[in-house]
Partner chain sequence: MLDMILTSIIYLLLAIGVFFNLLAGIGLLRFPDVYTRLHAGTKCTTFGSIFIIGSVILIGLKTWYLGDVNGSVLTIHSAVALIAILLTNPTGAHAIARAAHRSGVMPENAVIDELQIKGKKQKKTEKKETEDHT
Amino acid sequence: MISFIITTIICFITYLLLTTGSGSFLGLWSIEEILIGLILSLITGFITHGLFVKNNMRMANPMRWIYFIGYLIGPFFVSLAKANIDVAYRVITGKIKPGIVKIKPDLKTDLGITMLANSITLTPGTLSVDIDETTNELYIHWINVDEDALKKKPVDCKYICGNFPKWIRRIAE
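For the sequence just given: structure alone, the form predicted in complex with its partner chain:
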């Protein structure tokens, strides 16, 4: 029941966000849009509540969302900017030393691994290629392999993604 309510409310908010400027209710919406949106989000919530909320309320904690926004604005955006300067440097000079390495980030949930893989792709010099689903190990294509990092296997996370696993553990686990 509670998963149905959460899904319906999120659907309704999304519908309202996408239909602003349609009328004069609160200056933004028309009554018809609100009615249709309510009916559609009730139907959608009824059909998809089992897919959207999976029997645990881990992500209902607002602290996790505050951490998530802090993570997006702080370390994530900084390393995205660094990544672009890095790629610009490599595009102009053509200095590359590629290789595929394995890391073991010790995250357990699907959401956490997805977030880490996406963050790794968008941060300096690294691109996630494959995942071992039984052990949650990631295979990373590294554009400029550091010889020091190869001495220990699997490669230490700090060379690839800094302290991202710590942040993601706080957000998603």
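Residue numbers count along the first chain shown, from 1. All of these numbers come straight from a predicted model, not from anything done at the bench. Between two forms, the rigid core is defined as the largest C-alpha subset superposing within 1.5 Å. Compared with the form predicted on its own:
Condition change, the form predicted in complex with its partner chain to the form predicted on its own:
Only a single chain is listed, so you will not see partners or other molecules.
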């Protein structure tokens, strides 16, 4: 029951944020819009509560959300900007050595592995290709495979994803 309530509240807040300024109630929403949002949130909460909130309440901690926002505007944004510049340089100069490497991020939860895989994929020049579900190792397609990084098997995570795993551990584990 608590997972249904949490999922419904988060869906409703997301709906309100996405529709802010489109009505007249409090200058932000119309009454009809709030009712529709509530109905849609209840339906979505009923259908997806088992997927969104599993058996743990780890992500209900507000501190984890603060860490998540810090992760997005801090290390993720910086890595995103640096990777964009690096990929543009490699495209212009043609200095590309693509390859697939395996990394072991030592993350334990499905949420942590998923966050890392998505962060790597969203960063230009890298793409998460596969996950070994037994060992939680990730296979990453990398636009410029570093020879120093290949000396260790699996490749050290710092070459590809920097300090992403450290931040994700704070958020998801």
